[in-house]
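Given as structure tokens, the chain that follows is alone and in the form predicted on its own.
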Amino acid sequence: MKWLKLAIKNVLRNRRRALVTILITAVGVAAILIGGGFANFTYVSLKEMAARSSGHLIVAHKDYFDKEESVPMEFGLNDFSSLAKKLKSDEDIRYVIPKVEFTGLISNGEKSTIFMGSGVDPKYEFKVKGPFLTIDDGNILSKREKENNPQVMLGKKMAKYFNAKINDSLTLLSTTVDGSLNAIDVTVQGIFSTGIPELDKRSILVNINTAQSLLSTDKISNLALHLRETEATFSKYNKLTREYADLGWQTWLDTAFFYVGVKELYNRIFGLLGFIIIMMVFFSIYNTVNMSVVERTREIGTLRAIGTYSNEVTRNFVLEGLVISFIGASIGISIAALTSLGLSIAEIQMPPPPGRTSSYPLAVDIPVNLYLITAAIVTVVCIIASWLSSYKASNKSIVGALSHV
């Protein structure tokens, strides 16, 4: 304990050089922890915006992810009820839900144009969608829908080629099961926006039932499990593959492509940036404590001279380092803190980004855990700072010490 109130001290003997380092090791904290809660919480939200577009994961015909098929349901799954209900048996298992994905054209009677279908269960497909769909005019699919009315939502950029309007009738043009066309009109029910241009330009919903009957099957394409926390996905998926090995599975990783992508990128730029502040503590650091053991050369000598070893001289210097990073970190987390909190009560949006329509907000979501490495990288950075500016002059003679001017 008195070394380290001797450390302290010897800090405070140049107060206006300890709070320049304070600062710069405090500023560098705040930076690393600002970028990284940033790119975490961009992490998470396109991992949950993947994991509620795809479900965490998706079972369906062993061949389907892997082959293509020669017709539309060619690898869909059969009887898919019972399967459906032995899943959501699982307690880990919040949502099942059965998907059509099927492709056609769709037509007012003077345009045309492709369409990427979805036909989907309205009862708990909108409910696991939450913000990352947004109805932009109308409403969502009846979950009473009349077999002789059919309904279809489009995305916004398909409704503006064809100047849809709610209430207004189209027609969906696919191949069935057997290789014929088959056509059936639909009413305009919502018109929604996934933020993403190319998937509004071709996206269509409509509910299971419509295009079960458009394609003449009873088949579904896949079922998406959305468990009740994400980070039981490969767990889960480990047991059930082991469990229903003769069906195809897949986890929401597998089709997230943008996440992926995004989180590669600010990887290295992030882990770029967060060298290069280290890198600055620690030169300031060891700025700093060489200063000091320069000015104090005369000093090492006088201690050494009555007694002290030279490792106990270079501790002394590296609690003084310590100090200055303990300190240093206290505020930058302070900081760092304080603008996650004012960032979450200000709400700021942040322009779409690059492919995108939607803007999104500002945030900073700063997990425990690197708070801790945080501190213990920076701590680090300083011990190895203090000690070798501080290990040649400790372990210099006792004369060359004391007659250094």
The other form holds:
Amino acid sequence: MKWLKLAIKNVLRNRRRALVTILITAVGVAAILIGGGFANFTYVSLKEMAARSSGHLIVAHKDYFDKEESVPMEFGLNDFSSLAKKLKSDEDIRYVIPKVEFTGLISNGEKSTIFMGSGVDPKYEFKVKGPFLTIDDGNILSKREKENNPQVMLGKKMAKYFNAKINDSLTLLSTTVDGSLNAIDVTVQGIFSTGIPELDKRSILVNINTAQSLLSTDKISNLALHLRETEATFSKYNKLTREYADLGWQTWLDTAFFYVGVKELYNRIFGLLGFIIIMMVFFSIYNTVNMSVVERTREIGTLRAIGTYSNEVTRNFVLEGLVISFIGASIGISIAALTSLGLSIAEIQMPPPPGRTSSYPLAVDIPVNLYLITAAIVTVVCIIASWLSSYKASNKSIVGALSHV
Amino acid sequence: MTNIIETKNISKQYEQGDLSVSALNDVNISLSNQAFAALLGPSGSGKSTLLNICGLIDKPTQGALYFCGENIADASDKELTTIRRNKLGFIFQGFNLVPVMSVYDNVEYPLILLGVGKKLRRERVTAMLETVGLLPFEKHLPDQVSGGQKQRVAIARALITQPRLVIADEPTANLDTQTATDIINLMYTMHKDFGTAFIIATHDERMSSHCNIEYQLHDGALQ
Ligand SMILES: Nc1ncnc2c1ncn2[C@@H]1O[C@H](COP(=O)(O)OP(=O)(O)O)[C@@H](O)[C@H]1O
Ligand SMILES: [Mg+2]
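Compare with the form predicted on its own: the form predicted together with its partner chain:
The next block holds the full complex; its first chain is the one shown before.
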């Protein structure tokens, strides 16, 4: 306590210099936290989006993820309803949604194009997609559609390609499980966009029954498991893969290429920026303590002469560095926290990231960990900087220090 | 009874490039508990060099130094520091108080190094400030008191740990005549009251009246 008081007094000795260092530290800490918080917000959003579009866990036939089917649904799941029921009984699993993935040609009689279709259960599918699927026109698939009048939802760009309006009729053409061709007439129920142009050009959504009858099968491609907590994904994955070893399993991360790519890029950018900022803080503190050491050479000699150990002298300078970094970091943390709060109120929109079409809110979501890690790094950096700049002076000749002017 | 300090033929050379300056030559002194010693000699005669060696902040290039009967030639920096904080006190020509510490804090500092408890520290510092007549100034910073008062603070700081020996290097050189006399008298009183040995480098002839030993240095050699 008395050493801390002494350190504070010594820091206040040269207020302007201390203030500059405190400000550099504060701005540095704030920049790291805000940058990191922005990156984190992006990661969380992309993760949520990926998890919601694929399901946290996907379970399928053992070979589904590794091998190519020679005919459609070769690696489909047969009696899935008992499996679904069993999985559903797990407390942590909110939804178990069957899906049929299929491809084929879609045509309006005049022109046609390749589609990638998903047969989904309208009861759950749109619930889990939530804000990550935008309906541009029309409606989502009906929970109960009339027989003989199956519905389709088109990606925005595909709708544009056909110049399709709601209630227009289109034909889906695909290969059945036994290799023959089959066609089905569908009515446009809605137009959606995912935010990814490539998907909006090729994706269509139909009721799972429509997909099954097009392929003449009772099988499904896979079951998407939606958990209550995204964080539980990997522990659940470990548990279920052991329990159901005869099935194929994937997590949302296996298909979240965009998430992985953005995360790698941002980690690199923000990591480098963080490193540069930390170095700035380092040199700033080093310089401040060093100037202080030089100015107080005679005082160091005096304190050493009257019986202060050299490591006690060094420790006092380290304490001074810590006082500076503590004040700086506290201000920086406050700035970052206020910025994060302010942005959550202001709702500023960011331009769409590469490969996306929709903008998103600028938000800074700073995890508690980042506060702790940043504070720890700044503390360590400051200890090293002030130790390095005072160690030599504390150990040099006392007589020399005493005659220093 | 062993002497506090005993030097055996100590010499000190400073190397300056090719040049070797000899600051001390075969010096033998010994200081007992009762010593109130004056170290006289013109400027450059080696007084500071000898005091630094006696104060364990410098080492001789030749010869041996015995502190309380022990040869300290092989002592580490840490061991020497421990001896200094426990058994030595320093008074400098330029006062050398810590400017950010109050008068009280400056005097208290050596007791903190010794790990003396807060309550006992308060008692001892207050008593010491009383002795040197600075109790009303305890909250002042060094810059807010006069030169003579600063040197009183320094004397209080040197004696607060009840050291065996106080090293004073020209303690009155920066003071006017009257203040210098007061300081000399104060040191003498302290020597008498606390039984602390003093070795004082000085030009001041008035110091001689109190001294029981006088060393006269000339060009690094005792006369
Ligand atoms: N660090 C040093 N380097 C070189 N010469 C020194 C150094 N310190 C002192 N001297 C020389 O040693 C001699 C004695 O100096 P000093 O002990 O300071 O004398 P005094 O205190 O009696 O004035 C002088 O000639 C001085 O120039
Ligand atoms: Mg001198």
